[in-house]
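Starting off, we have a lone chain in the form predicted alone, written out as structure tokens.
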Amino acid sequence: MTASTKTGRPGLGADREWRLLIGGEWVPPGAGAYPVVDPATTEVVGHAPEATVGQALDAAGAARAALDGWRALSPADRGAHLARLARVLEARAPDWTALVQAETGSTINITEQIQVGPAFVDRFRYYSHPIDLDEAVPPLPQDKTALGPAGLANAMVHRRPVGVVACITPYNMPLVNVAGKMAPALAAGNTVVIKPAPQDPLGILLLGEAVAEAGFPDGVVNIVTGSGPEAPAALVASADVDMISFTGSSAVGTRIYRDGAATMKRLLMELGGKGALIMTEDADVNAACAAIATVWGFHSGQICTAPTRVICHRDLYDRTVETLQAFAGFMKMGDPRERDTIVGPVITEAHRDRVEAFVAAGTAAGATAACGGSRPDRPGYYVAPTLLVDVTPDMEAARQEAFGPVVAVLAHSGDDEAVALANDSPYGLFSYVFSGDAKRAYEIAGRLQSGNVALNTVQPHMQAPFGGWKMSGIGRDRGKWGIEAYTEIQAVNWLAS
């Protein structure tokens, strides 16, 4: 039975008529609706509104019309709106758990803690506190020139809002990701148009209801949804949009880069990853493998920071493979609504097919599936945690992102080879070093072509700048760097005589 013919569960989104948020009004979609499918059951969760290109452009125009009033507010006043939104979300978002879990396929623990939990709400609360980004340039004595008299040159460097920001978000962490975009963008004085991923947009429409309840002015936040590329492409091309904040694949990112050039779009792009985890010969194998396993099954491997390339010393290779195999055996795969489930489904049938094709291509090239590699016998779009060994650096399994629960293990003979293997990738988002020597691990980190490196942990610092090198993206978010990303620099100069 196809997904579109199975009925949704009452109480989720199947019985709602969802609409677009444009200029403070809930607008019927101009192109009908399309089904949103629960990847664990293949049932229809609800029917999301299909925006027309014209409606996407209307949303950009509404954001443009609201811009002057919003950026004229003081940072404290804008922060007060964000603080109210955080309070509304803290009260309302837990009620979204069943819907957001159904459309994302995330486990109950991930849904409660991250998708609709503190990780989501705290991003609004953090940026509700004004962050002073202005700074004075030291005075400079200036001799008389053809341009003017002598004096003391002074300057202030200000961060001004970019303007209208189109936030194009991914399916894996839809609410957390959009919070990480819209909160700093709004705090900086920008207005936004949100275009969520087509697979799971309903929670973001609920976020729109919370925005209205928090009292944001009409047009400051707009939401358009759709199943195809036409609406986001229109936003990228629109002269009303000044900046694109995009999280997704490197392939789509390169198209946004190209198409946005015509209007010189400002860009913040967090793209693909192929995280390398280096283990030196004195690494704690159990600790490293436990850390790998934590991310291996996390949201079924649909996380761009996952350490999917384990580059371990040859002396540790066999023990590392055996330990990872053992961890795979403890990762329960099943119904994401059950508390002890670790690995739920991937987002769609098409994505499951892509992950399976990735594994098949790896084994065809000479890699061995030490575990996983076959489709589980159960309904839904499941991929078993898969460990590829006998992997060589030239294989696609070592170079491309599966975005699923697939880990490849490579061997190295020393730090130089380990660094070379880690850097031999088109990506550079998040890397890891596990070593018994903290100084050595820190020095290895300095040689890695990666925007982020974690030492003896896979836990990130949530206020450290986050972003990638090479094909992993442009710019940084989180912390004060997140708000800087949504500003332009303006220097104001004057001469004191």
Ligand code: NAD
Given for the second form:
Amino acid sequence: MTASTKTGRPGLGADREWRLLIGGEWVPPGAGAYPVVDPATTEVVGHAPEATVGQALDAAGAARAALDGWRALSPADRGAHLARLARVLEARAPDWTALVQAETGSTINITEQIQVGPAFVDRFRYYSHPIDLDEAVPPLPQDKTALGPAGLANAMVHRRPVGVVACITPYNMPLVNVAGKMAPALAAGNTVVIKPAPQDPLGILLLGEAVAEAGFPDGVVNIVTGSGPEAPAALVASADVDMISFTGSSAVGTRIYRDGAATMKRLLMELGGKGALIMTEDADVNAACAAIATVWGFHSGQICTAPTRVICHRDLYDRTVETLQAFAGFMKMGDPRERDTIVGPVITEAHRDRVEAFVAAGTAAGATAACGGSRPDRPGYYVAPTLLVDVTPDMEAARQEAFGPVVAVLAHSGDDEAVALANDSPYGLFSYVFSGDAKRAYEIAGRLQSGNVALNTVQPHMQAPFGGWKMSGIGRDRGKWGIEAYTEIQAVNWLAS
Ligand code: NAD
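Take the protein just shown as the form predicted alone and give its structure as the form predicted together with the named molecule.
Every chain and every other molecule in the complex is listed next, the one we just looked at coming first.
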């Protein structure tokens, strides 16, 4: 079975028969298929293959079988494969726009720029240039001991691939997220099994076609999809898998940590967040509010790094709330296919209900919905931009992740209180400081328990290390840290006499 028959183009309609990619073969799923639903229209986009546990393990076995050949290639040869893949994607991924938009519900602008656009393709191109992290240890004069003669001890520290990496990913930015794992993992010499989220997996199967077209050896990239936890849980338990690179909720991350212990899994964990955005009394309110409004407009707040917890100086509080209300009023919510739509749906009916329950619990606890708070009267799974004010630090609205278009605003009276409020969180993924004084903003950043801090912007640096403190995760990727994450250290030493 080749990539261009059963999963081949054209024809991305709902009747298409999708298959799993295992060892270079497109394999029919052993447990049938399940519907993938467009959250904007509630129509079925397609039926995703339901892999059995046995097929997940077959995929791990195929990745294991391909490992020796792949890691024996030079970094430049592996990089050439990634560069070819980037070129194939640049040519083909724009054709995926309609499908990926339908399964993710993201607006046309976000779909084109991020889901299938440069943000996705650049991750492969970046890692197509080999990054050499090997280094020498300074020579060490060595006296004669019971273990051997005197001499000059030398050592080289090498980075070796971890082995088979299972990449388990969440919904929201499926292709970008998988690319962020797969590209550095492959560049470092690992082979991969990809298990995308149940909600939006079809674009990932198209990525599998592109991998085949780019000429990767069979088994280097394998893809299994499914609606339940059984197949990914089997990858976590399998001795054929050396590392789990997981992005998703802290609850599932905790479970993977525990279930992976028996086989001492290497882990990269990118988990939940409740991004604090501190505004000092001299902050530019409009700039800060434009940044905060991205919680509503950037994939309806289904972004782990979103600044959902605003910690605003009391002097700016009323003006900030009024400005945010005005922003919410301007943002068009509606059909993500229309160019001027800013707020699209959330991923599923169940998730819409969860976000609504989060808001209802907040207002029941004493917060006020300064905007949003009721279900929009339209088909699809929409949550209106919601602003919760009168929030206190003990409320769930201030502590837990909604993963939807919901912003909570708290007040502070000075930098010390702002820092204490920001750190009073189970999470520590991405924080923000908006201040008129760059030196002060930088000093506040140094006091925050957060893997990343952005100053007067919500734009990340895509080659800076990314990851979380506390319940937001373990490890870092992006840039050279991506190679570190997917390698083991090996020290090789010798004695010069
Ligand atoms: P989720 O944790 O429910 O699912 C993520 C993946 O884990 C899915 O592929 C799922 O099938 C799989 N899974 C479920 N049970 C499993 C098990 N027992 N063993 C192994 N795998 C299992 O997350 P979600 O609802 O898809 O995504 C939303 C969450 O992801 C939010 O908490 C969000 O903050 C987080 N997220 C984090 C980042 C980041 O980089 N830190 C980025 C995006 C999303």
